[in-house]
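The chain that follows stands alone, in the form predicted alone, written as structure tokens.
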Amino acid sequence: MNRTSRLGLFLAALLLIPVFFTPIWSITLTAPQYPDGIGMYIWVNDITGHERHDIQNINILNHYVGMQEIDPDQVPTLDIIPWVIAGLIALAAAAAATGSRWLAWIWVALFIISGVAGMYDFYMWGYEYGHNLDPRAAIKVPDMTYQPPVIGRETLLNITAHSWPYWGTLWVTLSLLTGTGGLFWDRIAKKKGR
């Protein structure tokens, strides 16, 4: 691999480390009883309010409708998003350290993959919280589920929720578009013999 590709890659793992330090996704809700909207980031690790009381907040909704409550020591998944970056930030170095092909394309491989079953549990993980609902709640809808859109916007009774990637899913992104964007341009450069 040329020194341009390696350049790359090693770039690539540097801006997978800010994801550490902002969030990843944040959803945010809309109601006349908070019209300046309450939320919640979702971290690699870490699920929290956009304000100190709003996960608070939304629990009490959640609970008028027999949603479960929203506790970050019952996603498993925040347990293994930060070792899935740290050994993308390993990989994506050991490759830009060696200069091994091989072991470039298995880093994007793993950083796809990764991704795609990230954005699956997520969708779970508001399926779960969605329809898994309390029969005992105080305010039942026949046939109403309470699912959050993975992206976008989406009005649930009296509620608006908005779903969108926040900074740490940016830097997710300019890694991988980095890293290939160097093998892309180390396969152009070994076929001009450089």
Given for the second form:
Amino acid sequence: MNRTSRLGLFLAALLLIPVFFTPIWSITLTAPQYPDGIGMYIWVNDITGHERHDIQNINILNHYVGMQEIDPDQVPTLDIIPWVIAGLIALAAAAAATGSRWLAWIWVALFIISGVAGMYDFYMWGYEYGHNLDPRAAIKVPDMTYQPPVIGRETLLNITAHSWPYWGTLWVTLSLLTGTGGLFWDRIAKKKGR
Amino acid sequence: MIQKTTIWKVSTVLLGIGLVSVLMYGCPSQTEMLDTGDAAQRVYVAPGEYDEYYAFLSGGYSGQLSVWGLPSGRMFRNIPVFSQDPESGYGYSEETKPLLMTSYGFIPWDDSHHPELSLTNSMPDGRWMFINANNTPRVARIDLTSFETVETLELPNTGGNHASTFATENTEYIIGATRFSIPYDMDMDVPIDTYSENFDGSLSFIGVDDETGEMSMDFQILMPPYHYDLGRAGKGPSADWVFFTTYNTEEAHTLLEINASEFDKDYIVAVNWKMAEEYVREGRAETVPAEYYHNMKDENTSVAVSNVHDEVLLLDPRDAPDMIYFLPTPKSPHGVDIDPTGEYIVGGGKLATVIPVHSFSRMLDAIDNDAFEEIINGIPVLEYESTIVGEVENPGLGPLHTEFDGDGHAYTSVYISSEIVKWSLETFEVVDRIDSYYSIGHLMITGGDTPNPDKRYMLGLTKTSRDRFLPTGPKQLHPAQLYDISGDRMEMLLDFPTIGEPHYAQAIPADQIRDNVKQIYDLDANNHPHAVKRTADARVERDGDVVRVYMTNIRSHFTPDNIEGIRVGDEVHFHLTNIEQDWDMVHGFAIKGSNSAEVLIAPGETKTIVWHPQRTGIFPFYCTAFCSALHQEMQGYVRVSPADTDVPLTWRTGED
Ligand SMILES: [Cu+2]
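Could the form predicted in complex with its partner chain be given as well, to go with the form predicted alone?
Time for the whole complex; same chain goes first.
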């Protein structure tokens, strides 16, 4: 690969580092009595409240409809994602260092697979919360199901959930764009015979 | 002499009748006009919008402090201070009971008159509010992050703390004074007619810790047996001084309405507190025995703790020259108010026909020139002519209390003629007057007691409402009137009933407090010895007759909610911890047959209420605060068995 492409891949590796320091997703719940909303951030390795006690307060609201408690320690994916990201950083760095096109394309493939798997896992996590409701809950949701949105807005009873990507997703997207951009630049350069 | 007094009295009454008739029959249409116009728009704060000012109104005989918004006149909160409050459990819960302890035992009620915001450079800093107890003399401190009373301090050698609370420039001291002179020894059993011989006056200087706000009785000054009415600290050039008014310099002890109204002049007391403090540090004060309580909420546990003190430092002006002077002031002055520049000292001679204005700089000159009429108990009396710079003529009948707009004007409340007069600090002439409804006591201008007033609003605190609102029987609430003072003429905007009897008020721009207000108590920082922070730790323990229920509250259940094995004759302590951490998510607790009150528990807080079951049976308890949709389900049962029962002590929630 040429210098520019390798630089692109190196940059792609660097862009994944801030993902550890900013949430990748944000879910905000608004209700009449929560005009400013309460909410949570999803990090690569954790789930935290927008404010210090938001997770506890969301759990208190959720328990009325029989949702399980949100407990980051009980979400196995959160143990895996950091390693996946670390692996992608290493792979991009290795591809940049060696200039191996083969490694670079593997990086792109793994990146896309992990992304899709992550989104699917996120959807399933929401599905579990929304469908696995305690039958003894005080408030019965019609049909006993609720699908929290992966992206967008959804209303359950008086609470509207707003789910949107956060800064971390921006870094992930930029990383993918920079890395694949580098690869395509390499192809174009090769075709032009430079 | 007697004849002269009688003539004066008669003419006062006649003048009164004259003015009252002018008020009652003179141009009603003009009054009507002032009351209408666009006033509604000017006080309207739309739903969801905030007021510009917090106003704190003393509760008077309710012993509390109420919090209002200006200009809307909406009440936000009634803070219990000196009286038990069954609504919140204040003064009933084990955590708050010590705040009402005094050397006279547990005092469930008092009369709170003058709130004072803590000051930095003579401007309110929004940290604390102080307020006095007039009956069993005390001063309380309210924390303005939680709006809760956190400290009370008793004043020894004091027969009613009326001239309080007023703060010095940087809240170095909160001042107090005895309203009624009494014998210093609290148990001294003497004939009342030995008044002049055995009774003494006192001024109190309560130190305030700049970091924590903690109060201490730093020292007192021995005074002649007069009555001390109101006070104020100086500012700017006069910041080292505090001022008090006196009445009953006649030293009467019976039928004071006649006997204490005899002299043409009583005094304003000027005290150089910096000098007094120095004398005390030098060791010139005597340590005298005095029993008094100091009660404070422990920062760590949030449980109030009482400490009893047994002595106080007493400074005798005879041993401390040049620190205290009397300024003769007409007729039993009430207010003593210092203008924003710190130069003018305005007396409110409630029986006087003029408003006397002293000059601080002239006072200093008079002291330099030894312009003394006489010396009483080591206190020089300055010549009236040497300090006075103006007498406002025709102020109406019964001028009481004055505040300022920072624009060269003073506003004096006038009780008997029910009006507020605005007068010029240059010409000492009345420039405007407006009615109050009815019988105004104090008034309050936004920042009107500071070096930098906001010439915006004035609140008149009136004593009777009579025909102003829909009637509610022979007893009605005391009203307040809001005036716009931003223009040349005073305009009345609003007339609203208040809580208790507000004697004085303080206002502060809302943003100085709003952003510091706590939304919850941090459960992690809750170090109450009987707190339970997790439902799993909830339990019941017996130690002899004392049963401790460690109970958690969270939407929408108590843990435990079924308790058995309680016996008649037990002393049951319900230690309730609200483990919520969500703003305004308050739970309450009440049990059938309780002899005390309910208790409200803020998020993250632990509160204890003691219950003495008197008979066997099943006793329901429930959450009194509508906390959630399933609030009505937030309840439980205690089973009480005979004293000799063998029913074991058990507790549970959610088990069949
Ligand atoms: Cu409740």
